[in-house]
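Single chain ahead, written as structure tokens, the form predicted on its own.
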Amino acid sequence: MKILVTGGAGYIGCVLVPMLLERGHSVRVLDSLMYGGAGLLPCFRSGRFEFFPGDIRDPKAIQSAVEGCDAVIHLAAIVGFPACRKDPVLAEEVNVAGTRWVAEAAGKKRLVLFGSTGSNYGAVPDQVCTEETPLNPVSVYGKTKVAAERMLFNDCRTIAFRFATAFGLSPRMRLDLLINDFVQTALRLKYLVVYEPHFMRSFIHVHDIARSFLFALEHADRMIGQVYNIGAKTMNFSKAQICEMIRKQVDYYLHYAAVGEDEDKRNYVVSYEKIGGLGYKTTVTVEEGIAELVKGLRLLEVKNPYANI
């Protein structure tokens, strides 16, 4: 297939694009290079790789990039609570208006795989979230992703993935993600202050996020028109559990603070039975991901673009 990956120079895209090329697909990336594009440099060796510099908010750029493609993997977004809180107007323009242009360009002819988020569930009662759980996003990020998800299902042949919280090394690192942030802080500062340690989260390694898109391309006929939680039952953990896993590999001081709150209100367990029933399974555990992060972040000095948010 010839596949357009919007936001392909990002955290997920830099892992996904090489995997698509390895599977024999032709890949075109559309990206504004907001955070640079060094992670894609090895891909230029392939004759099946193209790069289109462009902004997701530009309908002409989208239309040009979509031409000749069989499928679109839509990753371009202002991602996560901190970045969307910093500039909610930009988040709306990119995540919602930008998705509208993608939907119009893709139409009903092309398959669209959408990288959505578990933040769509927002503040939920004490329950296990399935794909049928009513959406109640409380953050700008969650609200824009819900709007984008609904738009794509209405206008395109779409498969949407509500991912657990990502973690792990990528050529374009994100240090705003909980596990990545905790490991980096424990290594650099030798202490970690955590509030609401009982809050539950689901996690997934960036490698397994990329694998889920490959899985969808191979099983699209059974999946079109549906949304899937992507993760694993074994990857539901509290903040406290994550901290203790890190402490087994890093010597640091841990303090549970009595004040502070998670403004994104994510505190729930997620069911992954639907995607599991089709045969998809994650392959990287949290413990393995922490070990990878410890080794990588000890060696490399990674800047956090969200540090002042």
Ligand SMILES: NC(=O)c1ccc[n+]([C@@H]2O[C@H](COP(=O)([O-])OP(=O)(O)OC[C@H]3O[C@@H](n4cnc5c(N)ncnc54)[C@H](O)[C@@H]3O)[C@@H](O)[C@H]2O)c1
Contents of the next structure:
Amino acid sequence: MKILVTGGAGYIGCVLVPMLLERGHSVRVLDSLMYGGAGLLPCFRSGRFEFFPGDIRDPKAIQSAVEGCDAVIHLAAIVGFPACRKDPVLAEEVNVAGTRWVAEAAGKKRLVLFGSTGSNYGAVPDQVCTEETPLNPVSVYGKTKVAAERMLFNDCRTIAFRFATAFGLSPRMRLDLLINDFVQTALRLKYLVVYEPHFMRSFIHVHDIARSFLFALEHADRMIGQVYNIGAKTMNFSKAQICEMIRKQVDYYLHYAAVGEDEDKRNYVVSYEKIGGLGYKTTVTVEEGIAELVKGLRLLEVKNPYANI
Ligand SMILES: NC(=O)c1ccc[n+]([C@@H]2O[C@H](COP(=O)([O-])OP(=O)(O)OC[C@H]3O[C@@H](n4cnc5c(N)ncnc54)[C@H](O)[C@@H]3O)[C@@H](O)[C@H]2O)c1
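Previous: the form predicted on its own; requested now: the form predicted in complex with the named molecule:
Everything in the complex follows now, all chains and molecules, and the chain you saw is the first one.
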């Protein structure tokens, strides 16, 4: 297939695009390069890779990028509640208005795979989220992603994935994600201050997120028009459990604080029975992800050039 990946230079895209190329797909990335594009440089070795610099808020850019493509994987967004809170107008413009242009350009024939999020659930009273759980997003991030998801289901042949919180290494590294942040902080500062330690969260390695898109391309006929939670039942953990897992690999001081709160109000266990029923399984555990982070984050160390003077 020829696939357009919007936001393909991001954390997920940099892992996904090489996998798509390896599977024999042709891949075109449209990205405004908010965080640079170096993670995609090795892809140019493939004659099946193209990069279109551009913004999904520009209908001409998205229209020309989608030309000749069979499917769109829509990842471009302002991602996470801190980034959306910093600039809510931009978040609305990109995540909602931008998605409108993507939907229009994709039309009724192309397959659209959408990177949605568990933040759509927001404050959940019964604490176990299935795809039928009513959406109650509380942050700008959650609200804009819910609006985008609904729009794509109305207008396109869409499969939407509500991902657990990602972790793991990617060439475009995100250190705002809970496990990545905790490991980085424990390594650097040797202490970690954690609020709401008993809040339950759900996690997935970035490699398994990328694999879920490959799975959807292979099983699209059975999946179109549906939303799926993507993760694993065995990967629902409290923050305190994550801290203990990190402690097995990093020596650090842990302090639970009475102040601080998650703006997305995420405190729930997520059910992955629907996607599991189709045969999708995650492959990377949290422990393996922590081990990978402990080794890999050293490459991002900022060395003090005057340390030995
Ligand atoms: N990583 C996670 O834990 C997670 C979980 C759930 C859902 N998602 C969703 O997956 C998608 C990708 O997330 P990510 O973690 O790779 O984030 P990211 O911030 O690393 O990547 C987003 C990419 O989109 C690009 N972009 C932003 N605005 C753009 C615009 N106007 N036009 C074109 N490109 C633009 C950025 O340059 C960046 O390369 C997002 O839609 C996000 O909501 C991510």
